[in-house]
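First, one chain by itself in structure tokens, the form predicted alone.
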Amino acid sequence: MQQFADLITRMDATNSTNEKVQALTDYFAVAPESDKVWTIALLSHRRPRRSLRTNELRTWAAQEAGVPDWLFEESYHIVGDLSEAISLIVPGNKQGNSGTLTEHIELVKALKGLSEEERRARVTGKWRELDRTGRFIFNKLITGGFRIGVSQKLMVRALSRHTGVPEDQLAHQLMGDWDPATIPFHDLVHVEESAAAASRPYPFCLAHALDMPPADLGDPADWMAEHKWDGIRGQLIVRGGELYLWTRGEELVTDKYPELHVLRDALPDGTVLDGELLPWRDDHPLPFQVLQTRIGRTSVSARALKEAPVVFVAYDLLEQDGADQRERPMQERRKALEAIVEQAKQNRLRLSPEVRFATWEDLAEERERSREMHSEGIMLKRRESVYRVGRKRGDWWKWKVDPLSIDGVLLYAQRGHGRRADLFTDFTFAVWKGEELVPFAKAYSGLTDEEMRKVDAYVKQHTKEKFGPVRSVTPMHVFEIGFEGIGRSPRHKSGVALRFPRILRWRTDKDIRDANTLEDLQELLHAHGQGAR
């Protein structure tokens, strides 16, 4: 545990990518084998599930620190992170941390089956044993929200330095269904043929946002184009007579989409397709809001299957007859993919249509139709490109449509988290319904640091009421809110829900009476939202 705590301290002390990679490389050189596996798991989004309710931790921490609940709550909201607040306020050991990371994770996993009295005794006892960093790590393991400021890509780079295994091979090895509690380190990073190999997906190839005029890409004939579908990116795998469906977030969701199980027998064994899970009816895609009704469900009802039917829209071929196809040119993979989809003859499997264009102006016109297609814009792929690991600039580009926008009035504010914990940075905005301001969106990104400080000062000086960590403020400022999509939502007072809302700009030129109305939102919903077709 002390080695992992030292790693966290080194990572937190630098913004240098090279120094973070070196810190991880040094850690892998000395850590126990099981701790290496769990560190890889934590940085690959395989965190232990939450084993306690956070209100239990808050109550125990206040009592351990000998402070009233209200003072702990105020401290927590100032710090902005529960694990860090507990590590700061609860007294403990200053001499370091005994035991291994693996032992602490096993303790956390065992909490779930204990009585409240036993859980409290084990947690508070561990708090007293650990130093501040150790308590922070332990709390993060309990709450299931572990992040240590380094990407999976950098972790793979460090692991490659430690093991000598190439980065691309390691990235593939770490995909798929493996259990950090049981798999040995050597098998995880060195053994290609394992129990997880049949279900293992490939690392996803990602596109950069197009940040130049399309004409700068050269001859249009060198490029393929298709719509950027607004669904869930995934890989559909048929191996060993079984079907597996993985999301880009490395979640195995085969059982959540039973209507796709027919593809197990429709596709040749040894086939892996890259594509998009899309809600689909009457030969066209439905808005993303329809798909959201399926996300997070542990079981799928007959009603959900009827109201939110799903297809797999394929746009790349990664494996054919058990052979890796990623090094073949895009145009060759596409031709083979077309043949596979045609032979499958299954309406649950669709081919993402190629957008034909002779000039960049032609493609720009097609891009303007994106919202009609319920897509986010255009994908551009060089015809000779191979399928790379991760986000590599040059061959794949996403040319998204400009966001929809609405002018809203700042109504509520809440403190941020991490380095923003001392600032009010999370905001709720409202539009007019007659003489009433109705909340319609929350957003926290888009302002400069200087603007953030000015808004924070305004919130502190013009607070009307407090609701726990939330403050209502005197309506004075208008902000332009951008978003990718809009749909109906009975859960929101405005009746709408926005997709990816963010602040585009602070409209200091506008009075609050110039902000948009609920009618304006409803017009956008009619034109671009669910049911717009």
Contents of the next structure:
Amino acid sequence: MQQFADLITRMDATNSTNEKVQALTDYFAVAPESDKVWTIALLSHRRPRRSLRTNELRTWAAQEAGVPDWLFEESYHIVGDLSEAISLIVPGNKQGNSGTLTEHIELVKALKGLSEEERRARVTGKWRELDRTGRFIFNKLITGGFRIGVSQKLMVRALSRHTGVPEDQLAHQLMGDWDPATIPFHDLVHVEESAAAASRPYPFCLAHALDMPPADLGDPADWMAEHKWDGIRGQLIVRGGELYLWTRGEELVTDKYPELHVLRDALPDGTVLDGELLPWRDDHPLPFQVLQTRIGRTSVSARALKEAPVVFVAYDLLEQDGADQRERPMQERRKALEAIVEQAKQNRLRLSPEVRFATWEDLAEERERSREMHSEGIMLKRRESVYRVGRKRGDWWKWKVDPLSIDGVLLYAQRGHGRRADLFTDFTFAVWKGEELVPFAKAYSGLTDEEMRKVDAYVKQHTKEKFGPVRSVTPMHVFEIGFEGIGRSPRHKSGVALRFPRILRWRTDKDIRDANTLEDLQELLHAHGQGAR
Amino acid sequence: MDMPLITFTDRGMHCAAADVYIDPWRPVQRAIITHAHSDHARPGMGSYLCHEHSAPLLRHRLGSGIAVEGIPYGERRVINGVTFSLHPAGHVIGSAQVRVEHRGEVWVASGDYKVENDGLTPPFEAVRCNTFITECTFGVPVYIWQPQAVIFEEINAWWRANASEGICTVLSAYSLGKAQRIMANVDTSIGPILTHGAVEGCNAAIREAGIELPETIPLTRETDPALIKGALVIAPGSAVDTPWANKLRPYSSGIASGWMQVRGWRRRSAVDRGFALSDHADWPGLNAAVRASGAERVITTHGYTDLFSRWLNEQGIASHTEKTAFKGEEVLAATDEESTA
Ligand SMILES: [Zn+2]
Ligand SMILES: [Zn+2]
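Target state, the form predicted in complex with the partner chain; input state, the form predicted alone:
Time for the whole complex; same chain goes first.
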């Protein structure tokens, strides 16, 4: 636990990516094997489930601190984070922590079956035994909301330095279904045939925003184009007679889309497809909002199935007959994919149509029609390219239609004017710079009245600090911000200024870690910025 | 009913029986000043009475032409039959609580204070009174300071690591008080201490008061770059990350402020490191001071006044809040040094 606490302290003390990776590498070198597995789990969003109600924690903390409940609540409000508020308010100036991270996680998991009295004794006992950082971590393990401050990508980099296993291989290895409580570190990072392997998806290949005139890509004949669908990126796996559906966010969503289960028998065993989950009716994709109604739900109503039935629009073939296809050239994979979709004869499975074009001018025209097609623009893929891991420049490009847009996290709110003076309607949004949120735009219009009321209530409940009329809020919500133009601006912390930013929609389907990064913003600046070309 | 011994007016805390103001924020004839921070010591008063160590600081900040008299702790001054005396507040050098006694009734105005001995400022002394006017900048129970030895160990470790990599360490802190507390407590064997002009100005006034500080080197255009590399630079927050700091590159930056207790503040501040070091009392400190004063009534000023008063009332100590123009420790740690502290 002390090693993990030191890691957290080191992470908090730096904004540099390199230092974070180094801190993690150093940690892997000294931490016990099972702690390493749990750290990987925590950093790849596999948290232990919340084991008790936070109400209990609040009551116990107030009693430990000898303060009334109202004063605890005020303190929590001031700190903005429950785990931290408790770690600060519980008295005790110990230094250092004993026991392993794994032992603490086991203790947290075991709380579930205990009586209230027992739970209380264990939790408060730990509070007294640990130091502040230890208490903070322990509380985070209980409440299940850990953000350590390093992306999965950086974690994989550190793990690769520690194990010598290449990053791409590790990224694949860490996907899918594995249980941190049982898997040995060695099995987790080294290729092995295991039960988890059956459901394991491949790391997604991601596109870069096109940041040059398409003509710079060279001969149009080297490129294949299709629409950039506005759905949920997914991977459909049929192995061992079972069907698995994963999203790009590495969430296993098989149960959420029962209408796709027919594909289990329609596809040959050992098939993995990359594609897009799209709501579909009468030969057309429906707007994304229709799909949004499905995202948060675990069970699907008959009505939802009728109103927003989903199809899998396939655009790549990653595995055929159990063999990895990713090293084959894209056009060969595409041919094989066409045959598979053809044979399946299922209207739940569709091929993402190829957009044929002879010249870049043709394609530009086709791109203008994207909105009619309910697509976000054009995807360009090099015909000879292999299927890569993650976001690499060169082979896959997304050429979105304007308006430009970016997903930002709501960070500050300000009251509106006139009729809206009692509501928070003016918002500031931020993107990730490493683990820091950097404000990049202010926007107000674009929400429905109902959404506006919801956001207002959220702001009031989650205010962290007040600076005059402005409040900062606990970052929790993602919004898609549209804008007309982008320019360089040294006056702004983000380094960019947007023209006419507005809220396009509230992305209730996204977690804050899915918001865009400053790099994405800079990429847009490069591609569309004034004087960029 | 008699008028209270001290009333809160739009000019400041007023003792009508003596016609004296404590830390007034508008011009008055006669002012007693708890300490030299700019929200407590303002220009334009007819005369100033303060602790003898505060006098040079007042002249430094408000101009050498002011009429200021410095007295030692404990010395009694009778003005129109009201007895005034100053007692250590432990906040910054020269800081004092003001004891006011009239017809057997005693009031104490705390000014700013902390109860931990910082090794430089004479430590806080509890003064028995009927009414205690207390600040409560950090008057919520999440503010429980680590002993300063722990914090200085962290600061030393950070400085040492930077120095061994050949980079400069820039720590922002109030020029008066925090800056000197830091220089008096860090491990000076690690490297030289360089100071921003605002800090060095306060150093000079403090040395003039006869107090010894470790050796500091004013940072100027001519300062040898080789000296800067392993140095600790102490500067007001308003100077860090401005062109002034360019010549210090590469450097690691930090803030020493009580607000750095909260992780979110640390992470969102633009600096690399945040150290929760404050010259204000923490939650246990405030409660201990209130108890030790024996006061039956407590008036709370700057900080989490409403919360702290409510808490005291529930503890059986009558308490209410009065509005003042004092600012406590500003949230963004000395971004505007002259208007804060
Ligand atoms: Zn003050
Ligand atoms: Zn002060």
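From a predicted model like this one, the values you see are computed outputs, not experimental measurements. Take the two forms, find the largest set of C-alpha atoms that superpose within 1.5 Å, and that set is the rigid core. Positions refer to the first chain, counted from 1.
Residue displacement note: residue 136 has its CA displaced by at least 2 Å between these two forms (rigid core superposed). Core-superposed comparison between these two forms: CA of residue 60 displaced by 2 Å or more.
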